[in-house]
Amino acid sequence: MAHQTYLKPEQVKDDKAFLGGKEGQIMGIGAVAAVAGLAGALGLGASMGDGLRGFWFAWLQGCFLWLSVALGALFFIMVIYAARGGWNVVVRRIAEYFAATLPVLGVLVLAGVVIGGAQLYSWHPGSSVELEHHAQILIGRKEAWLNPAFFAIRIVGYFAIWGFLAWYFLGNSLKQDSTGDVTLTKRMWTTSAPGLVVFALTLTLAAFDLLMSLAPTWFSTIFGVYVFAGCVSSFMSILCLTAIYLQGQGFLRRSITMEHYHDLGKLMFAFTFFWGYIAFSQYMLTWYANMPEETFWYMFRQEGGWENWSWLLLIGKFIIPFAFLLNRRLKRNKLTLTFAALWIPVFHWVDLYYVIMPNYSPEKITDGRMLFTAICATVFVGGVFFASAAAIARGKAIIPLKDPRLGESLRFDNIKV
């Protein structure tokens, strides 16, 4: 049997790990695609003739899904650290770029919230929608944390926290490329717990408060976990193709290896079983306490046409890449993985779309336009977050060139069973 030949870290650079001018191509296709996405989600959300609420939601579904990526890759970077992994320091410095794009995902939330947040939250003194008087005590009570100014402070705090964390460890890695300090791995090992369980905490409350108060009324205590489980996993999935991407382009074909992607394929599967458990249980508790404050909101997606999209989300999002990657050859086969990796995502979208716009039309399923407008959305804010991450990695390595185990991650090979 033939010896598998490693890089060494001094190897490394010489395995292309700059951009080296491709950033600028990144940055003009993802400027082309927010230019063209939002002029479409605009033209059709002014179609729909509803003051442009429809577009506002769809502002919202594509922001959020984006802003999964980025969350997901900050958990990464921080669980990574918190269990001082080896493995995947080829892959970190990817998943470090997309974090840092929080603040400018923060800044499009915030424009969504604050200009469109009348016609997306029902609590909104502004909202045009007429609310039964049950509901209105029930918000009359919430009062204190759902007002407008208080909202928009919370989500200018959950952005200033994440983006500090990312840039943190974003400088850091990349102070360690010019002095190969392993002080700064310590460092970062210690401050990855606390800021995991601040992390926790804010994506939560920011779960709660852009998505959950949608529907003022509904509670949900695991609907944060929900969420999580959705970032990592799309987040995963987006980390697994850009590496595919950077390899077909040349970049690190000799650093990362299918030892790399069998990996990120096994984390993909292990977030998609996670999503699976925590929406059953959500779904199994309200069903089994059958309370009327918190059946309605599933009342709404089981009519209407919107039973289809719980149907399919939960063949889509959970039995098929759930089946699918079961199967280990496959998840060391780029062609079977690139496909896995394309669907989590998409299905992420759906599970996002079923989540957010039975509140836009509760009645019955909405209709084409406000499909392609929440998919002219989601492509204008991917090609802000690609072109801001290319832009942010314009000059740098796109993997840690003095990280102390990078040898390590460059050895790594799966246990074969």
Partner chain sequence: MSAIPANNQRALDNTVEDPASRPQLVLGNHDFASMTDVVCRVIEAPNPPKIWTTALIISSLVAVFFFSLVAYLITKGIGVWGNNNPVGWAFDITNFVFWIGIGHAGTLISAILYLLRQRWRTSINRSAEAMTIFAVVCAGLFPLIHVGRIWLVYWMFPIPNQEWVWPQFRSPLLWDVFAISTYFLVSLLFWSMGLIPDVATVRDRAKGYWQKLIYGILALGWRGSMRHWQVYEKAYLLLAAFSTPLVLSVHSVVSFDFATAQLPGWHTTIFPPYFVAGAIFGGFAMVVTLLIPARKIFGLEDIITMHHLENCAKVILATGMMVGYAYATEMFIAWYSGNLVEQFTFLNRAMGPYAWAYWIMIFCNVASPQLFWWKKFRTSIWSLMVVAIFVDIGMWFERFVIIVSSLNRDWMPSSWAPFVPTWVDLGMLFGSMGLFMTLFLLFCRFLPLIAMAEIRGVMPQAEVRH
Contents of the next structure:
Amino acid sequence: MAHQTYLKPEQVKDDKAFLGGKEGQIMGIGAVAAVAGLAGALGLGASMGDGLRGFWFAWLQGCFLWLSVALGALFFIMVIYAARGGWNVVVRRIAEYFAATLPVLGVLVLAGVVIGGAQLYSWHPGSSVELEHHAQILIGRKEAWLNPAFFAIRIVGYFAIWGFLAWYFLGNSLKQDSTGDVTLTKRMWTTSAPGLVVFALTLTLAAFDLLMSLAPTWFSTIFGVYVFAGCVSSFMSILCLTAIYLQGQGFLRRSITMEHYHDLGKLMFAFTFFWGYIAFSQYMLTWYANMPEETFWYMFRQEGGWENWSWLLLIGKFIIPFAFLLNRRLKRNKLTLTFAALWIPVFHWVDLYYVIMPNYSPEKITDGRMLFTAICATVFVGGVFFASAAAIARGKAIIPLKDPRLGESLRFDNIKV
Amino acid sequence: MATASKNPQASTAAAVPGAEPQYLGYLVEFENPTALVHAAEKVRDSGYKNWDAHCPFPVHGLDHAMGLREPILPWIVLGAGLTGLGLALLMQWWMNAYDYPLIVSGKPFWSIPANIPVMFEMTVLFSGITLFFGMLFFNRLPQYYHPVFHSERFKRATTDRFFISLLADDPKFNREKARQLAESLHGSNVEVLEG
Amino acid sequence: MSAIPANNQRALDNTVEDPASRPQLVLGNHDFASMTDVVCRVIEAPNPPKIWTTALIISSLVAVFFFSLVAYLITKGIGVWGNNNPVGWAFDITNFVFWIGIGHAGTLISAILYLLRQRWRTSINRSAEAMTIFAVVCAGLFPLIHVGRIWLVYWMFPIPNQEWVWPQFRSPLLWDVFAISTYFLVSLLFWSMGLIPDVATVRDRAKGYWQKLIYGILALGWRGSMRHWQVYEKAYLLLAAFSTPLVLSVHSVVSFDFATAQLPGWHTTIFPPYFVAGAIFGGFAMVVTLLIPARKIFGLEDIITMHHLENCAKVILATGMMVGYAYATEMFIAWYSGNLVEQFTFLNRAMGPYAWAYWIMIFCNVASPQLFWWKKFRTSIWSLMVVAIFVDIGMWFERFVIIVSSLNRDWMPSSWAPFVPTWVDLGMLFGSMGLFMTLFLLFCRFLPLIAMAEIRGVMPQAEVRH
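Next up, the form predicted together with its partner chain in place of the form predicted alone?
Below is the whole assembly, all chains and molecules, this chain first.
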């Protein structure tokens, strides 16, 4: 039996638990990436000659990728508390910083839907998209829900709730760093369960609003769960990558062990599978019943070049990561795990592109400018995301220092539990 | 069932009058899992081959202490699962699209989305059956006779006692060395298995 | 034997949550031997508890009644049920989905909680798995007799028949055949595998000749060998890993029976995960309904503790919220779709002829579990029992609402017709409970009700010190 010596909770603060200057570097790189990405997206978007319509689609795509990560983080934090989890304490603070960027992302999303709303959403009164007669009737029936003012209010509401939850958990967790007060953990245990209820409702409605209403006559009850599955798997991957990066820079070298990575790998696997299950359910039921009012959504995505994108999604987002992460050894090897953790968010991006872009143009899959505009926009929001996470982390520990379950997390051993 | 004697010195005494009992090995008893793990490490390092540890639940770390290798069962199960998957696909194609094609609700003869549930179920079915019977096969179960069953004390191996058995059918078995090894394990009891 | 090191004052109430430690899973200062005694006493007691005997007599009579009704149905035809046109599916399929759902909690506890390293599952997994198998037996009977000509039931299997026509694999009903048979077999194997070491314990303690012989044969010669344990644990882990997607697939496939159709109220994409959540919800309620009396009758309060029941209550609350989420999403999307038929169906559910069933469902499934937000109700036997029974009822009504309220008023008002159950319908619902209880009671008395080997692994004495 391996006699491994584990770090003691009180030793964690000496395990390079503060960014100590590194945050400046991350913020700098983030700012440069954001400016370059925005400039690229604007330039390419303007070159498409459609009055920045493509740019706003790319904006939404970029925002939603990082929003997925932040929402996945918020879910992860609350589910840890609700389940009285212990193994994950050492990586929880990173998730808390990710979730705390939600207000910043909210500003970007709000700017997108307010300024670019008429370009993005064909239900918008200012939209220039010519709707068919039946679509006008259907949209007319839901005008109480899909109108610019109420829409904007809802978006503000979602982000207010998420921002509140994220900062509530981050704040209490930080307070515990200095006081070590156990009642804070108890309080968060109690709030996490209702927090999850609110989270589920807001995430679903936000998915309906931001993504589903891009095709305003289309509806699918599972859509919120579909978006949720993508959020969690890409968050797990980004968390994994961040931890690997930080350890590579000398941070938390002994606090986070292969055991934690193994569990993150398992969760990446589980939510990849879950996404496959949800995506199959939605597709199969639509395909089987074959009713025009919902099948058209998939028809758009099986014609005009989009069918290749659909295959890419099936193989890249489900089959490859599923087969890859089945093996325990590949999950317990930092190199192969890094590969998987890079792969999954890339294909979550492919998934978002698949959901969003056919609404921009069902025919224009071949236009490479759209793809690059979306990439630039993603770099832009990514820069903002990491720069704000680093700014929030300035001067604070990147691991909970006095969490009552920190010891359990440090000693955690996956195989012998 | 032969009654086993309580200490190795008395082992020459016949358990059944008139018949010389066959000598089968040693059984060392422990009271807790920690003692068992330490003893197992010792036996592993002694190079003895035909020995085993017995416990009423899988003791964590004991497999490492015994130097056991990872079982290959998972790979066989992977093969079985893929077989089930392939067979299900082939079966559905052959039955519905090739041998007796039939138009149903306007779907193509060979409708992959509609075939996925059965493909999945057959993957799990084949894997599950392989897992269960593979476990029995690799463990050589059922096996209703085993030297350790001669011991009355061994009945507690499924409740609250921990044992190490050193068996005599090891080709390199040396009775004297085995006795020394058995006694060096600091068990709460050492017993000769015979029957 | 080593004594339990933790302080005993706290061990008395293991529902007190302390962030700095984990609760004791076995109470009463048990060591391995005394814990084994407690569990094996159920089997070894010369006379079973009187209440057990009484319950067995009653439930086996009900089971006999059930089989008589099955015989009656087979001889007369399924016209003895209240099914009509358009309500071609009614109590039969409601009962089928209800029982299949009950089974899902067992697999959740034995497989999913195992993968999630929830150590408290060890006290309840054996009985929950048994419950799974018996529930699947009850479930499987309903579609079997619903086919009408039961003697031709082998046409559903991919074996050659006299017409040389193969099964039609594009039908969700055929997926059901595969899903349910796989589920039954894999659950049975999983359960049997868990039983092997525990049956060996019973074998080694057996006094009588027949007990020695029968448990001896069933134990397969298990000798607690670590070489065996290693393969066994690996196989157990993988079986859990396969059972997890299996349990998702089974109720998803059941939901496909409805959701692939174009019928408003049936065709909605959230059905697969919603059915799975509902199944676990109803199944956990049944676990609580069965275990509260069982722990009392067989004196297992030290092993199935209040902590375990409280965790069940939490799962019931969580899955109940998911079910509520699905109801709400369906309602919202019915409105949001702008589709008039869809909107009518959902209004009809809440205000039409079966509104009473709908509101029973809402009360039982959404309202009653809300009590479990309070610890007081999660840790009281009476509130646990009452809510669990409400949920059992509510989950039956959920399937009834989905099936009957959608079918009885579909597209064309001229083809609307109400459904009224006959006495055979009601008798079969009641009778299937007798069959289920009979099997469960027999299991309690003749096989180890608690996974002893797994419990030992989570007791403090199992720890290896260095």
